[in-house]
Structures are given as C-alpha cells and as structure tokens.
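Only one chain comes next, encoded as structure tokens, the form predicted alone.
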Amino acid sequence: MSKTVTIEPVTRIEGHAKITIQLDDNGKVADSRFHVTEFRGFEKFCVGRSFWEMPGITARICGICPVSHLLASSKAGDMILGVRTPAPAVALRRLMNYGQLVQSHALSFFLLSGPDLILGMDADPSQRNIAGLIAADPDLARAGIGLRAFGQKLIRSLGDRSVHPSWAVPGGVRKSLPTEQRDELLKQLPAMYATVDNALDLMKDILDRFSAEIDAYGEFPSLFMGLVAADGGLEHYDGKLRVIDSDGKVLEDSAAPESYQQLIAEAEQNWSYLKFPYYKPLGPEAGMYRVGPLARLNVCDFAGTPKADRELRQFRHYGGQGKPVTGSFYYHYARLIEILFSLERIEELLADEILIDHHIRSQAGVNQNVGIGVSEAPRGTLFHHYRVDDNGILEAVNLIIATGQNNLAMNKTVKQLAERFISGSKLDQGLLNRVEHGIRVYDPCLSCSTHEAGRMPMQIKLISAKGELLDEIERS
C-alpha cells in the first residue's frame, strides 16, 4: 500500500519549507518534494518605486544576509546611473561583503548544521540544537558565536547597523570605515583566524565520521556555477560568469553576469513557492546546476590568498582525478575555506590606505532604463535586474535568488536521501533528521527575514492508502 511520509516543517534553516516522501506498495520510495510554503512577492510590489529605494527595500528581504541585496541592488543603480564606482567604494563594498560571508556562513556551521555534525544525526532530538551543542561543547559554540560576532561588527562599523544597514547606494556608498574601528578589527583577526582552523581540523574529522554515508547527502553530476575575477580567482563582489560541468568542462567562461538571461531559464511547479532555474541551453534536466560555496570552489581557478589556496588543494582530493567535487555534503567543508578566504581578504583591506579616501560616491542621474546588478551572496550567486521609466521609477523587476538556483539539487538530494534511509513502516528520528540535514547542507534561506533555529513542534504520521496509522513521531 503507497503512503506519504511528511517532515513540516524543516528546521534549523531560514524559512519554511516541507518535505514529503511518497512510499510504494513496497515501502520503497516512488517520489520525494521539497516544498517552500511561504510567498513574499517583492518583485510585484517594488514596481512603482524609484531605484533609489531599492538597496533598502530590497536589503528587507533578508534578515541573515541582506548585505547580498544591498550591494546587488546598488551595483544595478551603478548601471542605470551609467557611472563608474569610485575604487574606495568598491574596496568598502567588498569589505562589507567579506564581512557577510564571515557572519553567515559561521551561523551555517556552528549553529544551524552543528547539532548535526558535532552532536550526531541520532543525537536525542530534545539536545539535537544550538542549547544541546553550547551544554556539549561551550568553547565550541562561544568561538563559533564570536566569529559570527566579527563579521556582524564589521557591517555594523561600516553601515551603522549589521541587519539591513542602510547604507550601499546607487553611485557608491554612504560613509567609509572610522580609523578607531578598522583597528578595533584588526586587532580580533588573529582569534578568528583560530576559530577557523580548529572548525576546518573538526570538519576534517567529522568528513571521517560520516565517511559511510556522505555520498547520500546530494553526491551526483550536475553543473556549477559561479562569479570568478579576471584572472580566475575567487571572486565575490564582481567579476564573470563561469559554468563548469561535473568533469570540469568549461561550458561558459567570462559570461558577462548582464547576460544572465541567455544562461538562466525558471520554471514552476504547482506544489512550490520557490522557483526552478536551470542552465538554458541544456534544458530543466540536463541543465540542473548547483551555486554557493561549493560552486565557487569549483568553478575558481585558484584562491587568491595564501591560506585558503592550502586548504582549496586539499578540498579538491576530494572530487578526485582533477574533477570537481560534486557531493553536497562538502559544502561545510566549503564555507569554512570561504570564511578563511574572507579573513584574509580583510586583513589586506583593512590595512590599505583606499579605505580613507574620501570619493566614495559618484554623483549622475538616469542615464540607463535597465540596470543589472550581480553579486556572489553566502549561498550563491544573486541577480538583480531592473527596468525602470526616464524618471527611474521601476516598470519591471526581475531577482533570482542563490537557493532557488539550487532548487533542483535540493530536491534530488531529498530523494537521495530517502531512497537510502527510509523504507517500510518504521519511521525514526535519526533518518528523518539525516533527510532535512540534506536541505541545511546548502543552508537555504527562503524567507530570510524569518527563521527556525531550534527547537519547534512538529508532528509525523506515516498514512497507509487506506487511511490507516502506520507509525507516528511528535515533538512537542
């Protein structure tokens, strides 16, 4: 008899979402979705206001990285403004980015995925959250808060506020980085530093713990893709297109991210808010490409910088013969390279002398009726495109956002997942915990302004075709 298991709603990640897993007469799986239950339609109700607003309206949509909208929404200004950036700006743009990447990706791995990976998949749910993971390890969890703390007070220091900080602008920025505080930061590096090298040696010894199972957790070909400088570098802030595929061939190089639309085609299902892009040459299958942390290590050439380049060389034994590493599961490992990699990219910003230069805006009107604005957010790669009227009101707004671009790959991880945990009547805790921790592995962020972390309740029942109980899990 064919039954559904139900998992409402996902947890430890930024929204709300359903899983649902559909049981042959067999007990085996037939099919599994990935359902975002939430509509928020900032593209509709942004037409009518002037792109001036943008940054600050736009910044609203997300609570954990709104830094990502602020800076693709003003880099669209930029083009409709038709101005070159002052070089100060970009160096405090992307310093504030840097600061992002640090915060996020830190709550990613400490709080939202630690319980997880530090505690167990069939930790007691009831210790299987951040409260369990501070009474199991406080050193841990304190360091692990602390480093979000820095990349929170380096927002703050430039934006007067680390949650929707008003202050990236079409044309540049609002005010650069008071000499006190640069060296306030500087001063905290070296315990961040820390931080993330004892993270990257646990992450090392928790890829040895899972070792029996990582291949569950989203291990299959697909695309990848990413932002890289012009020499093939790492790249957050600007720079081109690059699509690789799951061998490593290059099937777009030095795309201009303004012509994402001959790349990048979305389509929809009737059982999902969120939308489903896919690489348009290939079509919605073939096409399925993945973006974030383990994108864009794959799709760089190299680093940049002398920390993260050591540990990029070990990350790549793991796609082994040169190929890129494609199992999901290494987006941990991914996001603590990238916090590296952020570090010390401050650390030469901070100590450059552009950051007290005083051009940090440039002054112009409406020169263009469209403006693209593309950045690298924590969790992918995000578009901005506007159209607006000779007077810069918006007609037409167009956002594609990092976790929908990995809308494919999460459900196909889904149904990994399940066709190798679950199967039969029995339902519990530990394997329906290892199939949401396929949706935290690439730390989706669905209405970002509000998120779960904890503890919620959630009730589970397995339904046989004929209404009967089969098994129940609640938690209250």
Second form
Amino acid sequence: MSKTVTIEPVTRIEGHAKITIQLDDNGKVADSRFHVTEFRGFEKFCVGRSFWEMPGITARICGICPVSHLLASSKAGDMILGVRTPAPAVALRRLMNYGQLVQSHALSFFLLSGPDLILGMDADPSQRNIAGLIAADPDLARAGIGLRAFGQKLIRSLGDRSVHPSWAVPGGVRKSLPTEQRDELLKQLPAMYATVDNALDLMKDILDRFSAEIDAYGEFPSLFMGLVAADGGLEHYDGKLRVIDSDGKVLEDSAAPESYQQLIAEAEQNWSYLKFPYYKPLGPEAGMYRVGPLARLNVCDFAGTPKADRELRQFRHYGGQGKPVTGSFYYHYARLIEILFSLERIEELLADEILIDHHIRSQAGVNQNVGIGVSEAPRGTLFHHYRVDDNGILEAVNLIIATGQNNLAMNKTVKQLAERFISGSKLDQGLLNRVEHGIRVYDPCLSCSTHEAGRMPMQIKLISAKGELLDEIERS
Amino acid sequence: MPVITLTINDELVSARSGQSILEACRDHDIQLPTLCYLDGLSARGGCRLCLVDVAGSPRLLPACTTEALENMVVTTHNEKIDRYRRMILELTFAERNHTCAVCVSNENCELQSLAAELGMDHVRYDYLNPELNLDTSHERYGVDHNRCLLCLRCVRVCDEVEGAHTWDVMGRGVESRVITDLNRPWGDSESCTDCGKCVEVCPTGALFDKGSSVAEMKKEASFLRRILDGREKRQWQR
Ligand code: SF4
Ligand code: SF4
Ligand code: FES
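Okay, that one was the form predicted alone. Can I see the form predicted together with its partner chain too?
The complete assembly is shown below, putting the previous chain first.
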C-alpha cells in the first residue's frame, strides 16, 4: 500500500502551490510533486495586441520580476525592429537589470530566507520571521532592507516606479538617468558594499551551521544553463547560452539565444500549470537543468569584477576540482556574490560618460516578423519569443520563465527533503519548514513564495494509496 | 448680439442668445463633465455626461446640445445627476476593455480622469469584453477598438476640420465601430491625409501614435481652438 503526502496552501487569492509526496509500501518516499496552478493562459491573451505594448504588459502581469520581463520583452522588440539599439540605452538597461538583481536577491536572502538561515530551521515559529530577525539581529535586518531599497531606488531613478515600470521599449529606453540621481546613488555605494561583505561572512557561518543538512536541499547532479559574455565572463543582459553538466563538461557553448528551441524542449504534466523545460538533446530525465544565480556562477569562466572574482574563487571550492557546485543550498551564497558583482558593475556604469548621451531610442517599424529576447532575470534565464504580422500585431507568444526551468529541480529537491525528514506516516513542523525552505532556495516567482519565511501558506496531507487521509498539517 | 439671462445653480448668469447651456456654464467657470463635446467641433450629445436638470423638463437634458434660454433654471450638480453620470461612466467601462494599467493612454486619458473626478471607483455591471481588434496598418497611427467609446470626435474632426471624411461609424448599438474608408484597414485608406488630428482629439487610448508603449501617449486637443481661430478669425496665438 502506498501513501500520499500533500502539502498545499489554504485557499487564498495569491499563491497556489501544492506539494504531494508519494510514499511506497514501506513508507519510503517514492515520488514528489510540486503543483503549480499559476501562469494560466498568459501567453494566449497577448495575442492580438501589439509588440510595442508587450514590455508594459508583461511587466504588469508578472509582478514579481517586472524589470526582467520589461528587458526581455524590449529585446524581443529590438529584434523585430531590426535596428541597432543605441549603446547608451543598452548601458541604461544593464544598469536597471543590476538594480533588479540587487533588490531581488536582497529580498530573497535577507527577508524571505533570512529568518530560516539565521534563526535556524527549528526555531520557534513565532520568532522565525522578519520580526524575529529584527529582534535577533537588528543591524543585519536593517542593512538588508537598505540594500533592497538601494536596488529599488536605482530602478525608480530610471523607470519612475520600482514596480511595473514601462521604461524600456523596443529600440531603446524612454528616459535617461538624471545626474543628481546618479550622484546620489554613487554616494550610497560604500554602505552597500559593507552590507554584502557582512552578509558574506555570515553566509560562511551559515554553511558551517547547516553542514549536516545542506545536502538535503537539492544536492544532485544536473545540467546548468545561463548566459555568458563573449569572453566567458558572468553575464546578465546579453551574451551567449552555455550549458554544462555536473562534471563541468561544456555541452553547449556560444549558442545564440535565438536558437533556444534547439536546446530546450518543454514537457507538460497534467498536475501543474508550470511547464517542465529540459535540455532537448538529453531528453526529459537526463536533460534536467538548473538556472539562476547558482547556474550562472557555475557556467561562467570568471565574474569579471575584482571583488566578485575573489569571492567566486572561494565559492568554487564547494564544487571540487573543475566541477560545478551542485547543491541548491548554495543558491543563497551565489545570490550574495551576484549582489557584489552587480554593485561593482553599477559603480562602473554610473561612472561611464555614455550614460549622459542623449540618443537612447532608435525608431523603426516592423522589419522582422520574429523577435526573441533573452536575458538573465534574478531567478534565471528568461526567454520572450514573439511572432508578429507586418503591422506588429502578435500572432504567437512563447515565454520561458526561470521558475519553470527550475521546476524539475524543485521537485527533486522536495523529494530529497522528504526522504530525509519524513518519519513514519506522521507529519511535523520540521518537515514543513524544510520543504518551504527547499522551495525558497530557488526563489521561485510564485506568489506563495512572496510570503516571508515561516508564512508560506501550506497544507500537508498524508493520504494512503486508497485515498485515506492519514494525517494533516497546515499553515495559513 | 442679444443677451439672455438664466439661472444656473441658483445664480443669475447672462449668456449670448444661441449659446448652449454648456457654453454658458463654461463662460462662467461652472464645471461640467464632458466626453464627446470638444470646443471647435459640432456638438453631438452622445455621451450624456453633461446631463443637467432644467426646471420644467421631465428628463435630464444634455447641456452641450440644449440651447440656453431666457429665464431657464438649470441645476448642474445634485445627488441624482452625479449618480447618473457615474452610471454612464461605469457602462462605458463595461462596454469594451479598459485595462488602464497596460494602456498607451494610462495617466493621460480623459475617461480615466473623469472616473477619478466623479468618484467612480468600481463597475457594477458585467464587462462585455467583446473581441475587438487593433488596427496598426497605418504607417503612423493605430486604432484600438477596445478603448473606443464612440464619442465620434475623430469622425467630426476629420470631416469638419480636416475635410477628409475618412472616419465613419458602422453597425448599431454595441456593435457600432468607427471605421476608415468604408471599413478598410486604415493603412489602405486613400482619403486619410495622415494629419493626425483624430489622434490628438481622441479622449482615450483608442487612437494613438504607432510605436507608443504603455502610458506613453500624451494628447493635446487644444490645438483645435488654435487652428480654428487662425482659420476663422485670422488670429494666431500660442
Ligand atoms: S482608454 Fe483610458 S480608461 Fe480606457 S484603458 Fe486606456 S487609460 Fe484606461
Ligand atoms: S476612436 Fe477615439 S475619438 Fe474616435 S470615437 Fe473612439 S474614442 Fe472617440
Ligand atoms: S458632452 Fe454632452 S453629451 Fe457628451
């Protein structure tokens, strides 16, 4: 007789994620499923609109990383126009993308995962939250909030709003960075570096403290995919796709992002709205790949900025000679390194005279009927693929989001955690907390994961093969 | 020109004979919401937002098409009129598709600001959500029927001011749509002079400059008064 454990959120308008863990006759974990019921019909209802509106539309609809959609969509639009996007506009877009990386990673590390990491997985639930974190380490919490605010301020300086900006457009951007705001941002940088330095020290403590269970949070071989710069450096806006395997062997190098369909196929399952992309040449099983901070640090040859490169060398020790880091718990560490890298890049860009050049937008009509825009969102590689008619009306839209690409890995992580922490046919808070954290390491763009640590709405059901409810645990 | 006297909101005001109630109100800085009316175009009385109460009339009357008469007693605002106006706006929103957040005219839209001004904060009617298309075949402009409220400013400005008469209306009731050159794609129109007057006077995001992104369209309908004064009075002022 086999049993099924289901973890699902109580009904709320945001956040619809549900986890099922299948036990076999011996009470061992046979399979696990992370059900996602978001992302319904999104691509369909853009059809019939114009591609000029898409940056604004996609930034609005996917409210969790609007900047990333804005940029990928604008890049797809650039391709449809078929003209060169002015270099100052590209620099400004990169700048906004770094702002987004800083704010999103800071949110994930300090506010969403911080309470788990700093107070521990088994801390009193009434304390294991942002208030508890502030009580335990007010300086850290405040600095984390400040770091996030810095990223948001950068985004706002460019796009007028930190959420849902419609600033990047096909052909360029709408507005430049006012010099007063540039100077203000530059002034804040030293404090931001200090925050990341402290967080990196803390991260090493965390790795020590969690050493006994790190390998339960998604330690397994998989492929990794991400953009790399022409010189092999860490890249978030342009560049070529690289895919490596868990031995560090390069399977794809310098693949043009526009040819993504040769690399990626998308499987569907009737129990999840989120698709399951995989590396096509290896098939749905062996083709499982991870994207995001961990993947990006694994695929690049080097970071390309002094501080981040120093940190990257330390990070690579966790992988072993020439091999990538394969534990998903290290996503946290990778996020901090990317914040550091972004700050260094922001500093470079803010000092660059190119930002004051006034030509920031190229005008053109439809010169190509297909547009593919790829960029690195905080959570991983994001693809926007449009087909338009000669008047720019969308005939087909395909989006591949980071969270989808990590879907197979998230499922596998939940399974690993269940294998380690499920005891008998009883469910406990310890498992619930760890499964929650196992999902959080990927920082998925699902609304359930926007709740702070310890607050992810979840419900666990333990059901036998006959459909009997054996145990139930929930959190609202 | 003969002058008449009437009462608006308990105040005695004078007006020129032949003026509409709306014109009389505006001359005396009495605010009235309007959508289809535009200074410089013929009045149409289509949107009904300018409804006012005229003593002795069993129905509310549109101020833009009702002549101001000697001794008339007019009320422009009261609880009932405000309720009617909000209802009209709600019906307008429900009739097509107004997703302001992703509209080219967001934050620069007459319909949207009227809704804010009149305190319309929700729509009590079912949205019809008809399937309407976007025509971006014109080299410079686009029309999104989802945002059109059939105010017919475009039709009138094209006919009365530009003299091209490219725009017309097709169909009846909720089926109505503005069309170019007897329902050909705008880009195929032979009568359109590409002047863009229709785009400038359109109160919503229905007509826009092609290539506009979300919230990027800003229109200025006051150009109309300027060119008409130039044409009619040989006066040009900036
Ligand atoms: S036309 Fe105006 S009311 Fe309609 S969606 Fe656009 S901004 Fe909103
Ligand atoms: S297109 Fe604009 S101006 Fe023409 S009827 Fe529709 S809303 Fe009015
Ligand atoms: S303004 Fe009078 S009816 Fe439209």
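As the structure is a prediction and not an experimental result, all values here were calculated from the model. Numbering follows the first chain given and starts at 1. Only the largest set of C-alpha atoms that superpose within 1.5 Å between the two forms is called the rigid core.
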Task: Core-aligned C-alpha movement of residue 50 between these two forms reaching 2 Å - done: no
